[in-house]
Amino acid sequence: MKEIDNRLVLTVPSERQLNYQELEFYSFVHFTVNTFTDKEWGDGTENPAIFNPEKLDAKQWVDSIKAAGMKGLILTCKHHDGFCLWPSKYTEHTVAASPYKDGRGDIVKEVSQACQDTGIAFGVYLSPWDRNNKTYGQGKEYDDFFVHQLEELLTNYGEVFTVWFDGACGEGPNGKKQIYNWDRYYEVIRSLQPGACISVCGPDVRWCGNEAGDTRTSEWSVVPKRARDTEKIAENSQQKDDDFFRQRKISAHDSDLGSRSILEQEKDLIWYPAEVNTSIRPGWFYHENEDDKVKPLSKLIHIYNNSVGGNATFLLNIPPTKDGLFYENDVKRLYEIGSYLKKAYGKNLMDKAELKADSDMSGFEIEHVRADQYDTYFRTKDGETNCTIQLKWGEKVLVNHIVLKENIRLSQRIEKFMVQALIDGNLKTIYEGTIVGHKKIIPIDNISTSEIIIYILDARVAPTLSFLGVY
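Let me have that sequence as a structure, single chain, the form predicted on its own.
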């Protein structure tokens, strides 16, 4: 077991992965000719003349997602239909051929600028499958075209925090499937945007495994290296009009990616954190008949707690209307999310708590957990893989959430923990958990207490905590 522990300690996030995870909650914006044809997938034959979002307001998009507490926006610059939201030099199937702004529009520019002006990180989605391009299925010729478009997006629109790929793949006009040259794509991205994560079909961020917002009980960031290639398989990527796939819960065979028993069998390990992605509506693109089907606040907060609060990130899609605006019901829900998060996490009760731990190391005392940062943190002495942390208040406080964060710069270590609270004069167990990782949110139903005890019961090596919050 010592060998496994040593490898785990050495498997840590890159700086770009760390920055990505600290965004926590960010948006997808699906927008293309599909918005005007009322489809989820286009076939590439759509006439650009149908694309004319006359009221498009990128600031409305960005203001709405910022109000929700999101910190980033990923735009579908080109979906499978091949229609480009920027005037690409390498195809005529672009916004330049549409009536939008008399063919002089550049939606990628508008959105990237609105993000920059508002302090929101900007990311790009570029479908590797282009159903409009005649060279698709012809190997290097298509790859050259795809790389040219990548270069346009990564050099003309400022800093990009992510390039989001899926593995959708079909047959080209020649009846052959395109074999994507992923390594070449990655090299271009690393060269032009070294700070950008390559997500899902990429080495930096993995897909959680479904589009319903479901998450694993234990979401490990240290996983087998071979997990990196899973989503490159087209049949594992998003499927057209497949309601079962969108709502598929995680099955037992893939529910454990990173426990000791799983990793013991693996030769190579990587840091590969999970992203949870779902849409605020049933579909990814806007459909008028879904205006009354916006997910309820309770559902979205449940997903938030399980993703952001379960060592993953949360990518929530909001699709603009034909006018180029977020629909009023969607906007209302975004503001409700933001209001909820501000209220839920606005006051940290740790400010007035007395704090003790039965094990700590000189320079890494428990008091460090009051500040939400990695530069200072708590850890136990070498060889000690459990500890008890006690919080006391002079009078009873009302608690709804507890937040734990490890110092993931030193990898993910905690494997089992328990939380007890003094209720009506007796210590009662209010939560039992496994992983912590970047962030663990423990929802609690309005308990009144003057004492909380956190037991770290097991860890791979000396456990760390970079932050502890009680709300």
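I would like to compare: after the form predicted on its own, may I see the structure of the form predicted in complex with beta-L-fucopyranose?
Chain alone follows, minus partners and molecules.
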């Protein structure tokens, strides 16, 4: 039996992280005064009088994201400019000072309500960096203000699935320096919304490190504890308003965060799954001159396959217009994503497949991979870190996607695998991979086959599979 550092496989997700990973695909909605000034970052001096999304229809947002197959929505309740989309009692810089609904509007209420009515999880983005509030940079005074805002958002709007803390701060060398009391914020969130994850500058969900939709070939959920260092996350985050940053990719020195050789040198490990965030357009906020720059379907599906299908989640931003509606080109794309996904995963060919594995343990037989659930799963015998799984059909089937899922309740174990298919009488290698994790999607180009063999070549300890799908 191979020596393995037990910590690698004893590090597992919390219930809230597990629920979060199961959402897989959800939306960001960036909306504030910037929508009206045509900017990406506001400086906090904007007059609330400019904010009047007269046709705002949260149901249109939620219906479109649901049609795309998304399961959640995170709203920028307050971006860096400090303007609040809800009538906060702790500042005047809010929707209550705007002409929207004569100052009686509450966009957080409208959106959270529409989410609840439609079965979409609701999440809160609250920018720690606040360019409007006078107390920003004054330590505890700002923390008190920030905590009050958190309390409002986490008590008045139903269940929240995440609080998304942005690491961005563009204060220059002479700017204000606020030392955030993160632990105090986290405590408030845990006590008011125990089911909510705290993302990016927080302990539960890791920012993937770029805004362009770039992904790692091997995305590990068990990583060194220091990956959670908020100072480092902020350093890597956006520090000035520029397009270059939005297009920057993951750098080579950041490409391996959790292979065995990296982790073995680390003292403390954590379960910290990655989230890939990008916008459907070049900017996070709506700009009319980007109406014809909505990302093509092929690009979005590519990101989907590599994020949702690469052991990460996919947070896709759709920015509403000044009217308060998603623009027609964006809506069209969302519906296209939905139809693509329905068509791609509509029919699981496993229904008719014969299944065999060369190593399974009693109670954990290969037949368990037919049901997509963690309670029943396949695993090899103790000490066996490789296995062969054979799928056979009585006739040829056309295959475009293979989906593998590990039982991540038992951590991420698989490190190397290969897939072969019988094509024109010969077994051909159609994919060689590394990680599986929550979900691995293998897109293949329409092959016609009657036999597929999956070889799990290496794993940290006995590999598990909770689901196997062939489409």
